[in-house]
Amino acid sequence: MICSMVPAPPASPMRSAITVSLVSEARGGPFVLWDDLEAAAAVAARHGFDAIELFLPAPDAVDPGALRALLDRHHLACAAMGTGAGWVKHRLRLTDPDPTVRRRAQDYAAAFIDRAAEVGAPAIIGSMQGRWGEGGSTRDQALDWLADGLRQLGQRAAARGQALLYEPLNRYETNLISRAEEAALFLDQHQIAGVQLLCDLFHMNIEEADIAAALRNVRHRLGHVHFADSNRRAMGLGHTALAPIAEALHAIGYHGFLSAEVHPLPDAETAAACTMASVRSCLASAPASERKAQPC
């Protein structure tokens, strides 16, 4: 299979990850591996990934000691933990007009921050950010609630030695903030510490005029990349141009994860193999000076 033919690249500060979902309500969503965490870890290790990114139904769905043992057994890290079940399963949003719901959302996300930190990982705020206009809320109100929530959660994450990852979503999933530069400006203007951006290439393909330029412009906030093609399939199975993105990531010194939040199409094994081939292509495009600095 052509996706598996790319040789291993030289060492790079960027690392690879693949998504694993245990959230039944998210069935059909863009996660490569499902349901069986032990089997998923084995698949990730077999394809050469450095880490798995977890989407759990609740913060206490997995025992941290057992998770650390599983990761160690397969020589993997935990790249991040998504809080998306807070919305798809529990209907919690940081911008809900009901202050009681906002408080519950805050507590739920905080518990994920605590659990993720136990395995050395950040938590993600994506779909839990919500929308404005529902329940009569204005955009300014919703953005104030979002800023307040992210500020408190960012402080909590920083106190545990982690960043909180905030993900701008495309216009069909939120009407709050959809572009990377707008998100970085929002965080900067509100002086929100402890929060980095998760830039998802699928969302960026919809919203950005130039993905590579946008990544360069948010370098000071970039903490995580969802590595997905234009059709939300594995990178290499759509029409996103990888070369300028790879060049931008190397130019800004990005050293986080390239994490495959993609559909398992045509099947999970192919999605994993094609992702790894594209990751290796991306890492192999490092400047010669960077490659020479790496050990043999």
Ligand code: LER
Given for the second form:
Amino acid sequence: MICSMVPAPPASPMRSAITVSLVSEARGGPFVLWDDLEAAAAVAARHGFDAIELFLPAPDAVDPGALRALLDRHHLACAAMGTGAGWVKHRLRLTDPDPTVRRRAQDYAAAFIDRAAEVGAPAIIGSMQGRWGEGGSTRDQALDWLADGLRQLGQRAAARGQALLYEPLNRYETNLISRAEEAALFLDQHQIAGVQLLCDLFHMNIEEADIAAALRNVRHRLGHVHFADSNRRAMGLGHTALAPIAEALHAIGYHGFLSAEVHPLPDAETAAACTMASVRSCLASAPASERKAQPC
Ligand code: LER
Ligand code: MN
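What would you give as the form predicted together with this ligand, now that the form predicted on its own is on the page?
Once more the chain from above appears, this time first in line as the rest of the complex follows.
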């Protein structure tokens, strides 16, 4: 089947996005489009995406006016901005045992929140959440620092009309919180306002017993979805069953982005086309359907 032949579905509150990385240190990471923002926007628009999700090397790496103009030219939104450069370039984490490093991590993430808000987007706390145990920190200490950091950053985002997105990561990337329901409970118990969950279907494939049930159970906090198949290729190129996930997203009235944070395999064009085909099948799906996403 040729992915581009899948017809556009009826209007849905869920929207499509594709990732763009300008961070050379993240080379080999799960981003579809690389290095050239102008070219990436053109590719995203050509495939019919609603938005791009940006992974920038610094909060001020792109001029917000120029970025807005580029987005407008291609009728795209900015779905979100990742803060991961704080970790991959500067080794900054919200749970570092050194209070000076925690402060710098807060300031760095805050600058991303401000820049993202200027283009109407939320920032993401993913790898900047860190881990416990390094430098002698306990899990409880690290979770307290994470709660403090998310609370302050969530307030900052809310003051700018945005949510902050907090992303549970799989066990190989963090030892803090890896499951969506545990993450929602953590935010609820600490009464952390202004923070929504980013559920990455790749991490969930590793950590959750039932991805669709987990999505239903965090409906009150769900703000963004990284739309990836089991092998972190485009949805449709692995073995994740899309139908129950689509059914859950419809059932909870999810109205955020389905954003392709996947490897550009076998190449970026195919990853983009397969993602769009799967997004369309998700948007058009009958709730009870048990269909797998159409492979390309
Ligand atoms: C990393 O695995 C990931 O999923 C990113 O979205 C974290 O920022
Ligand atoms: Mn992710």
